[in-house]
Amino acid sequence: MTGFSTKAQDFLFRQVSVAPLVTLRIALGVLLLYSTLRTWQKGWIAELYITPTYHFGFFSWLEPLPGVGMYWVFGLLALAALGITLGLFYRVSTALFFALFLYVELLDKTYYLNHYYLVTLLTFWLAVVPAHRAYSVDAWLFPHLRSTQCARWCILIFQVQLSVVYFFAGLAKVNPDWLLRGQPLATWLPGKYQLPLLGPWLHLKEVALLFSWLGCLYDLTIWLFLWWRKSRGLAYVAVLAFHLLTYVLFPRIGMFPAIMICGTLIFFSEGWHQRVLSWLPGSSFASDGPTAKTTPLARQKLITYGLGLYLAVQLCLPLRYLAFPGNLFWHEQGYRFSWRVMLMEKNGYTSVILRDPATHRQHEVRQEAYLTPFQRQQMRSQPDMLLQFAQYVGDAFAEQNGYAPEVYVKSRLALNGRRSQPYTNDTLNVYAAAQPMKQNWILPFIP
């Protein structure tokens, strides 16, 4: 074991060019700045975080800042993204962006997207690695920071992370709905009939199946071709084609295609990145700098074990759904943070019924009085959000009347183009239930 640890340390801490890190820092910095300013310009700060009266927070104690507080948050995010791009007060800028972005991400499950999770992970590692040693304002202001080198693990961690994303996205597509029924693409693609060239073909079931199989094969293999030097160029052409097509077909996917197009540049060789960076002004910042200092042995061991633990978590987290019986797309336990992208379509209705045990009167909760249309749309098929809302309206009733109500959820949903079927056990008082998910509150899925 000691020999293996020593070999791992020798591999991870070998000095390589810092150029790939610098390219990644600049590319992601520009994307993060654009995305933040776009959120402000589109009016989404108010729409998503200020106007709603209720938020499905990942933690009950975490809430949006009052007043103009959220505008300050996004203003600081923009400044931090600019600092990342320029390499200005880089450590502070990157750590600030990571902390504020994580805060915003955890405010409401309604807006969860895989690429938000990916941005959180990437900015965490950007805050750790020395991507400001070259082509940065910091390297100009503080010459002692300048270096053309970094430890190999600083680049490997991003390559491995992106490989994990692709692999588990592909593995998730190995299911009957995706490969045998072409769902949910067969439901979504006909609505894109207005697209030039592709539009007239998108109503065909064969096209949905073809896209499904190609998408699965792409995700399962593209990361392997990116690692292999001989196939890297063609693989990156495939990256461009796949993500641009995805954006054209599904523009609501947001910044994910751009993040993957920029992120996968990290796989290219040191020489390639050095040639790209040589086009930028201030290229002399990266030259004639001292070599990076050798990492102390004790710290090498700590970093090696830390990287191993992180990788273990990233490999296990997407598989935690195996601990829950039933159809994952139906009960959604273990669905988030597992790189499952665009795999299901649920349609139907969900009612929340509040019953007064003292008067025996009951009424359907007016969800629109508490939630935005998008919150209602997301909540109707996500059990943990339904439970949060049931708890919220139940607590409000109890506070007003001095005793607990009964709260029931009545829902009927259709999964991936099937006929609708009952989703919840509407006889279970979820407000009083200790563990609704273990009390068969979500009814079994009937294929």
Given for the second form:
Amino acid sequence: MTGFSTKAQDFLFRQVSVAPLVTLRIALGVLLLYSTLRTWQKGWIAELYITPTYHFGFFSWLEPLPGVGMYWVFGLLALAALGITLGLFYRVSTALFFALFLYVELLDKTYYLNHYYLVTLLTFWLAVVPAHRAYSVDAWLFPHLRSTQCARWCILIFQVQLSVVYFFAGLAKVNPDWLLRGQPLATWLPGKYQLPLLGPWLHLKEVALLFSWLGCLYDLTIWLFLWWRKSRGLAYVAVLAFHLLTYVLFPRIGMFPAIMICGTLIFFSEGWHQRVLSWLPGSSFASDGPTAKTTPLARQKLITYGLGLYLAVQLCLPLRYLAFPGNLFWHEQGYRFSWRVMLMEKNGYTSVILRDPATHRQHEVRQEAYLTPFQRQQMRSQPDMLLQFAQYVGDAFAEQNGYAPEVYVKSRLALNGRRSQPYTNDTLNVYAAAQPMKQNWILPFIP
Amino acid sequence: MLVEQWTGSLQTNFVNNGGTALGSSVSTQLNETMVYYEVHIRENKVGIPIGRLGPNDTPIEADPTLIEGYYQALAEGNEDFTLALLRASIEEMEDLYLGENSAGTDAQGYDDVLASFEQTAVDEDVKAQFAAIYSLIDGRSSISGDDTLYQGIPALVTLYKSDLFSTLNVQDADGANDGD
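Having displayed the form predicted on its own, please output the structure of the form predicted together with its partner chain.
Shown next: the complete complex, the earlier chain at its head.
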């Protein structure tokens, strides 16, 4: 074993207090439970997964469960979230939540959200780390689980993950639209004129620019100030202010502010977390149980390499867009899973045209017969979804008629407050094209 | 009666339901205008008589008896009245855009909003598009025949949805979901 990896292992497996993990477990557990029940209560389960006849799955074989199946999925998610909060059957609860949440997330690209992706990653790591060693029903039921400590990497992984989120969210804002034109905030803010205090100022371009710059600086640097002990308190005040403001301005951002406000608690010291937890009933940190649970050496090595690989993937995914020529905001290849939050306002009008090569009759596909308004809206600006839909309506025609139709997409979009411009090459038959994205199907963006 | 309602509580409600989010007055008005235009004008007045599409993408046969004001057209031996109705329905839509009342007095409309956003080019395009559609209608003697009218109508939808909606930050759909 090399000196470096020994040192890395010493660092990663040093025993530290498990308290920060316990707080995170409880805080996230409560949020996930609330979020699941909220989805149920708002009727979204039916609206998003049962009513639509077609889904833009990340995998074609992945489909929502029939009948009331999706209600079972969300019921289990709620139970699992409760299990996480209480630390009850913790390993099963976390693994179940992770698996089911991932399944739901992959069902339809329409509903892709960066913070759902974040929840998937956070619950994966919750399933791996021992956040049930204290203040949990498991620790109460099974004394051999009790411990006041855990390996340092179990805390670090959450801190690093959140830093990655902030840093890449900030880096994504370093672009001319955001910094020089104040877009898309300059498009979004004027409509909020009825907000108290801020409202009367929001139509000003200067305000949009100011918010843009502050948001960019915040994302790029806040994680550094959270790491640094001396600035942590103030940084957390900034976290609260920033996320609450985004919630006031954009209520549709939903659970995201709450997740970041709870998640960043992980940066606080052991002592802080122990004090917070001491308000709860149950075992205290001075109490029983073996203090250290050392990890076998072979497993340490595995975990070290695993963490290294995970970090590498996390750093590469947001940069994969560099492999595609053209403007990322326009073609959106490599856009998802990259912490690009609220960067674009892309509006327009898209028709999908089906042509019968035998009769030469052509018609515009009635998208509303297949898709919900939300799906149509999301499909319009995301080429991979357009292609999925073209394939779907083409297949339906082919099945009915016994021969393949021609499918064309005619689209105009406006990006970040510009005038609209043609989006797709409407003479390319995307049903027959092998690789439309490589055949200049998406027209070049004219700034 | 409409005017009475408007000068009563309706006007206050309309103004108080501000912003541009889905469900706001502006968003509802513009989105309903699009439905009116795409469904009631394009499909019902033109698409159905010339045999475009039925529900669920099933082609239907052309049936000129399904034009608006069929019996008047039958009595007069021409479709002038039908075409006039079509034109009038689109003029109503333009009045809303311009903020003009039935007497032709110009008040605040979306054209003025666009001007305040310094997007006069969009305004000019919208006005030009209305003019183009009128000349399409004026150049015909019948709804039926070729489908240039049917094909020409949507250009205004494209302009509304990709330029007017973008400038005003009006969405044509809102997910029953969070955004980020």
